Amino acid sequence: MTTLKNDRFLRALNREPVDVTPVWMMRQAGRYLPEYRATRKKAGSFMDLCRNAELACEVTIQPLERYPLDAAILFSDILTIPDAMGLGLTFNTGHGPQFAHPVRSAADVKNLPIPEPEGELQYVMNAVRTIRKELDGRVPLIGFSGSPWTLATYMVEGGGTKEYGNIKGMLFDQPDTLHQLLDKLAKSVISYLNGQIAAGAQAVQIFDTWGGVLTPRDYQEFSLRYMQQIIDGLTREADGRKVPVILFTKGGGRWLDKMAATGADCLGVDWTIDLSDARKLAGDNIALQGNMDPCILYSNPERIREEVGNVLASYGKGNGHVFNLGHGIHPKIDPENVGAFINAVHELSAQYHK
């Protein structure tokens, strides 16, 4: 077992004392970095990059070479599971992900396999193993998956959407079919994340990107219920250490109390709710992650520093805060502004941990 040189991220997830607030960014390995774009070009395609363990490792570590981040996150995609189910995933410039075989009927759901972590998804496990070895205890490695509701949305729609007509049509008109799909996806995610943990992931995050488009009732029935199923089925200890689980529903700030009851260790929070209010709603027995608006990074270092201070003040003193953006970093952000952001978090947060 490799000793972690920097474990503040895991300590914060467990609500243990830290010297400064740990920070990482969703999509921290991505298109805003010129070195990422160079590696992506070398790989040939986005999925070729995901499937090449050495290149996936390279881009995972690139942001750590630039910034004093407190965690690395596996470079992959939330759509690896539906891709492994044989839906024909492609990424088209300007159109995002597209599935050649969308799921629209009970027969379609019945025919979907549950992918094997060391079978169809072995390339992800190989990436996790390669990254852990290369990190050599530098910082913890985060594994991840999309939530069943979010994966189902892409699978039923056949790609991205603004109307949610097909998935919500299924929800209202064929709820039993949708429940069968979500149950199969939950079982797939449990297997997938446990595979990542066995391969070396030291924390995992469930990305519920589209949960916020549901009504409160439908969120509990069609999204939170299946994330609860996943949390109940996850390996929670590996290498003699707890494996924390982060649950993130974009647009889910009003449901943080219900999310906190799942047994997750940390809740991701977007920028549409103040952390002070989120802390009251979630309670003091769970960590919070977030929640700076990514668009702040389009401004200047002084304004970014000011906003970092605002977010830290909103959370206040005490353990259990992981600083992050409220969603993924945008591709056109200046890397210099990212550096100003990361440094400001470490510099300004020390006062909250004395």
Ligand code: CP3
The other form holds:
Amino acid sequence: MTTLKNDRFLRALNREPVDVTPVWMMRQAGRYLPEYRATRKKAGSFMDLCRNAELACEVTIQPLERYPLDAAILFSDILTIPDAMGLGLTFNTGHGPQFAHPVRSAADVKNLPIPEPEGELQYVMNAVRTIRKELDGRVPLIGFSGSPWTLATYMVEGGGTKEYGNIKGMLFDQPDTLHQLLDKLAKSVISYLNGQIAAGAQAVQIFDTWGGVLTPRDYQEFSLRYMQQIIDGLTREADGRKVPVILFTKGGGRWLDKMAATGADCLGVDWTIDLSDARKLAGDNIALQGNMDPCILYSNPERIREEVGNVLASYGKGNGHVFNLGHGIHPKIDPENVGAFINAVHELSAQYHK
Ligand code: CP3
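With the form predicted alone already on screen, would you show the form predicted together with coproporphyrinogen III?
All chains and molecules follow, beginning with the one already shown.
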């Protein structure tokens, strides 16, 4: 068993007592940091950065050098799986991700392979191994994947979308085809996350970025059901320690009771629900992660500190809170404000753990 110098994050996920509330940020390695932009330039394209274990490790550690964060997250992307399936992924500045070969028919789905973690995706496993070695027990490393529904959205649309016409068209017109795609993705995500856990990931998060655009019924049938399949298939212990699973559906606040029933260890929560209400819905047997509005970081250190206090008060006393933003940090945020945010969480939360 590796000795962790700081295990607050894992303790909070297991609802064990901590001295102060642990904090990390979704997208904590990214364009708001000048040192990230420099390494990204050196790498060439975004995917070149993901494929280079040394550089992916470098950008993973960058935010930890600046701030006393309580966890590191693997630098990669959720679209590595569809890329490894042969869809031809490119990131074009201003256009976001794009696939050369979107999935539109039953035949397209049938032809998709289930990628091997130590095959086409070995570069991700190598990044995990390199980062774990470099971290040397400083903080735990989080692995991650997209949810089947969120990955399917990009694969069927061929990129980002505002209307969900192709994916929802498939949902309502060819539900069996979509189910076959989601089942294939669930199997791929299970082997991908188990590969990351075998390589050294100490907790994993499933990003269901687009689950919140579904009707309550369709959320259960097309998103939650496949995340349940994943949770049932994951390695839950490694290296003598539990490997907690975090489920994050953006816009899923009203379904936290259903999400809690999956057996996940923690639920990610965005800013559209108060943590006090989220706690009531999710129940006492699960941790919560969140949920400050990322836009508060456009303000100033005093206002940020006040809002950190509001979020902490909303969760209140008791174990099982991991502080985070309700979604990823934006590229235009001033790094100074991030420092004020992280320090405020540690300073203001001690009173809740006495
Ligand atoms: O949290 C972290 O620090 C880990 C790294 C991480 C990235 N992407 C790095 C990245 C994680 C966890 C992701 C997940 C991801 N990728 C999601 C789900 C996240 C969520 O917040 O819900 C989604 C939807 C994607 C797909 C994706 N990748 C998009 C829409 C974009 C932005 C494209 C653009 O040009 O704005 C990316 C690229 C990406 N992934 C960047 C980073 C740092 C920016 C790339 C760059 O350097 O230009």
